[in-house]
Amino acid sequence: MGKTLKVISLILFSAFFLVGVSDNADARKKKIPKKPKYVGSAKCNGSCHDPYYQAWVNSPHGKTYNILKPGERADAKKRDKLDPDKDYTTDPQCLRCHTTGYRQSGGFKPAGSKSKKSGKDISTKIDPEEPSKEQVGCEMCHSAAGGGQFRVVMKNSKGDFKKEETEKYGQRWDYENVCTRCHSHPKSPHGKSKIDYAKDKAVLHPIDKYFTEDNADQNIVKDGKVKDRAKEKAKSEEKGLRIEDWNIKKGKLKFAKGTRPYSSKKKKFYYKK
């Protein structure tokens, strides 16, 4: 009888121990936020995409906000009939394509932005040593409404996810189409830029020279996961998500009705017709 009780106790202890370990493992996984929002490129830095972040910082996209300052790229501004001595860092027409998530949840807020309720300054804090939302960051090309949700999916799965698992949270895979979000947009004051996607992509993502012994494990190309996902076909790849249009009214940018790729109210994504 005593032996039987010992065996039963051992079984119960093992069961409780395994449940406890399982619960702890689940607890380590972060909950996916209820709504998408922009979180900034700095969130991609560190333990997951450090070499990619460093490559971005030193790319043209990592310096877009700086161009809006007086005296920067004077010749280019003159060519496009813009005042080279003007400060464009609070101009809504410019901020749409020179920053990340402007006028959207969690997106960039220019200097002078204040909370409607408290009146407190809610301007985006700019750190010269770690650029984030104040430039054209990862989310402007990789997401439809900010990467706050699918970033958690990536972290929880340690990068081993299917395209559809992140696409349903707003990750877009129509990369060549997304360039038209700004570069050839009819509202761009620079006119239509000619895009050579393959060539321009190499300039924006020169990641090879940023890998070191410390971050070699972050090479998502060599680990085979990217290669496996390349065999999949996401819906956004096949159809392409809509490209936003906007208007400037009373000094504020407002997205034109029926042009946004995602509706937060309906929780629905919209594709090109």
Ligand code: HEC
Given for the second form:
Amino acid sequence: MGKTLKVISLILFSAFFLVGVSDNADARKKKIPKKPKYVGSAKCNGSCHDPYYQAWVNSPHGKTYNILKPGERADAKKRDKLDPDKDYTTDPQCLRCHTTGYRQSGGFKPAGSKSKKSGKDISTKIDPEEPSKEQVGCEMCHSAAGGGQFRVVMKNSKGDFKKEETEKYGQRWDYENVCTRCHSHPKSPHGKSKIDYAKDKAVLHPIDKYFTEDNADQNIVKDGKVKDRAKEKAKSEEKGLRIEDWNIKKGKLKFAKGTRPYSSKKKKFYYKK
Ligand code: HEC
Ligand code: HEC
Ligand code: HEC
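Hand over the structure of the form predicted together with the named molecule; the form predicted alone is what we had up.
Once more the chain from above appears, this time first in line as the rest of the complex follows.
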């Protein structure tokens, strides 16, 4: 009898132990937030995409807010009939294409933004050492409505995910199409832009020189993940998501009806016709 009891308790103990361990593993997996939301480029930095972040900081898209300041690029502003001495850093006519997620959930809020309820200052904090939502960040090219949700999928899978798994949370793969969210957009004060995607994509991610011993484990080009994903065809890639248009009414940017690529209420994506 004593022996049977021992065996039984050993079995029970192992069962509890195993359940305990797998519970812990699940606990480490983060829950996906209910709604999409812009989180900013700084959240992609660090343990996941350090070289991509650093390359971005030093690329034109990592500096798009700065050129809205008075005195910056005076000649270009004059050429486009803009006032070189004006501060455009809070101007709704500029922020959609020069910052991240402006007028969308979690997106950039310019200086002077106040909460409707409490009247408190809710403007985006800018850290000059770590560019984020105030520039054209990762999410302006990689997401339809912010990266808050698919970032958790990426983390939980340690970067080992299929395109469709993050696409259902708003990651977009229509790279060539997404440039037209800003370049050559009908609301651009700069007119037509000479973007040649095949050539110009070189400006986006010159990551090679940013790999060090510390972040070598983040090399998704070398470990084959980028190549594997290139073999998949995402839905957004086939059709291209709709590109937002907008109007400025009473000093506020309002998206034009029927031009948003995603409705978080209906959880539905909209493609180009
Ligand atoms: C529809 C998107 C869009 C809007 C709106 C927009 N920009 Fe731009 N801006 C761009 C893009 C894209 C570029 C890169 C050049 C190009 O492709 O036209 C750019 C470039 C610039 C440049 C550099 C130009 C150069 O040749 O060096 C300045 C300065 C600038 N923008 C200021 C502004 C200001 C000020 C406003 C608001 C009055 C504004 N932009 C509104 C998209 C936009
Ligand atoms: C202006 C647009 C743009 C911005 C901003 C941008 N990216 Fe990208 N990204 C692209 C395009 C286009 C590609 C695919 C082409 C390429 O790799 O050159 C890409 C590819 C990638 C890939 C490889 C994806 C895969 O699995 O195939 C990663 C990772 C990535 N970007 C991360 C980032 C991060 C992190 C940021 C911000 C720090 C960022 N990107 C900002 C346009 C952008
Ligand atoms: C959210 C708006 C936005 C999106 C989306 C965007 N860009 Fe830009 N891009 C800008 C702005 C603003 C600048 C101006 C930066 C400067 O002049 O310093 C710029 C500058 C550039 C430049 C250098 C200046 C030039 O006109 O030659 C290139 C090249 C470029 N973008 C390529 C791309 C490509 C390729 C994509 C798509 C994969 C893309 N961009 C998507 C806003 C955007």
